[in-house]
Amino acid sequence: MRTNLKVVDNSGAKRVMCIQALKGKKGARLGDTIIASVKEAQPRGKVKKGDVVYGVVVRAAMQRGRCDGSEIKFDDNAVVLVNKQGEPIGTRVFGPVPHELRKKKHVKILTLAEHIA
């Protein structure tokens, strides 16, 4: 694990490090939930440095095939912080978010996103 991910919501964290992928042994793919540790945080945010949080991977540099035969891949690895119930901690999501999150039951993240890829 130990992957550094960018946080793309306004929860207060800037960078997190993946501790564990909650599904499978291989690692997290697009739309998977992870457990992460906050490495960098903004002052007066909802989360602090050192907090252990849950997150949903919304952008991954590893490519993923779509059902129409095309493939999607992003420039960076990014995550949106969520609570244990799966609801986002922040109120805004920055940057593009893939529509595959709808299949993984993360519709709330899609409604907050500014651009759906």
Contents of the next structure:
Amino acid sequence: MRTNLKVVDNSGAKRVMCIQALKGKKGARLGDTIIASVKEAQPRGKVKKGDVVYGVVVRAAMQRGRCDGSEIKFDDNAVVLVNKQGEPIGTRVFGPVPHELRKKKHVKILTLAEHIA
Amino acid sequence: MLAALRSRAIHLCSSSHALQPWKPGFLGFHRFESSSPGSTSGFLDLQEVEKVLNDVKADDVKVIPVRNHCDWTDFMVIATGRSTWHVRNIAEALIYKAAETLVAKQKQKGAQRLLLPSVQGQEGGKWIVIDSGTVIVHALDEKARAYYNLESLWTTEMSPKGPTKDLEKAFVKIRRTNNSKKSVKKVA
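Okay, that is the form predicted alone; can I get the form predicted in complex with its partner chain now?
Let us now look at the entire complex, which starts with that chain.
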């Protein structure tokens, strides 16, 4: 709640603020879906300021344990905007994305990503 | 039909792995892949995929080998459907074929770890992804294909994201230039 996240696709938004984590009592982590409100947007984009959108967290500063014992953490918190059915609104995703998205059934974001951590 | 098929496949296998095909062994699975491509997962063959797509009359089937650019998968197959119903049909046909090959393999080898390919996007029929390890099939409709433009993303050469400078030059110690007005004291 109230976390400012960076948007890393070309859907037009630049910053969103989380207003609800869809799963988990303690909040959303890497790979989870959130509901967010667009706080800052580019002038000609598919979303505008004030829209309520769904997003998938692709980078989180909190470390996430992997099944082989290692942990992964990023320098920033980033999200990719998605519609209610899970389809990404933008067409490209910038920056690295983790493997965890595959298990969380976000293969679409993985195919649009340019680099996979 | 799909739900009945899935429950039948799950009922047949004895282990609980079928419910979550990408369970903890995922990273381990990825490492073993290169040695034994067909043994542990269902539905890896490109020829089978192409045959099914031809049977379902999918338009504009493209196979892109991404083994060089991409370390999580080897082949991407993109197919177009003429309507949302057609796209859903393509996905169902592929799952049906996968279940068939799994049943056939199971009869040969006995109860093994059966992996059904995972499907994403089934409800909204615009873009359905079927993930079966080394082969990923994208079934899109016309507008989605033009919108996302997956071919241009995967066919252009992706430059490696490693460091571009030479490693030897990075660690060479360079005497710093003295920009201050004070002269450097000579060490006795």
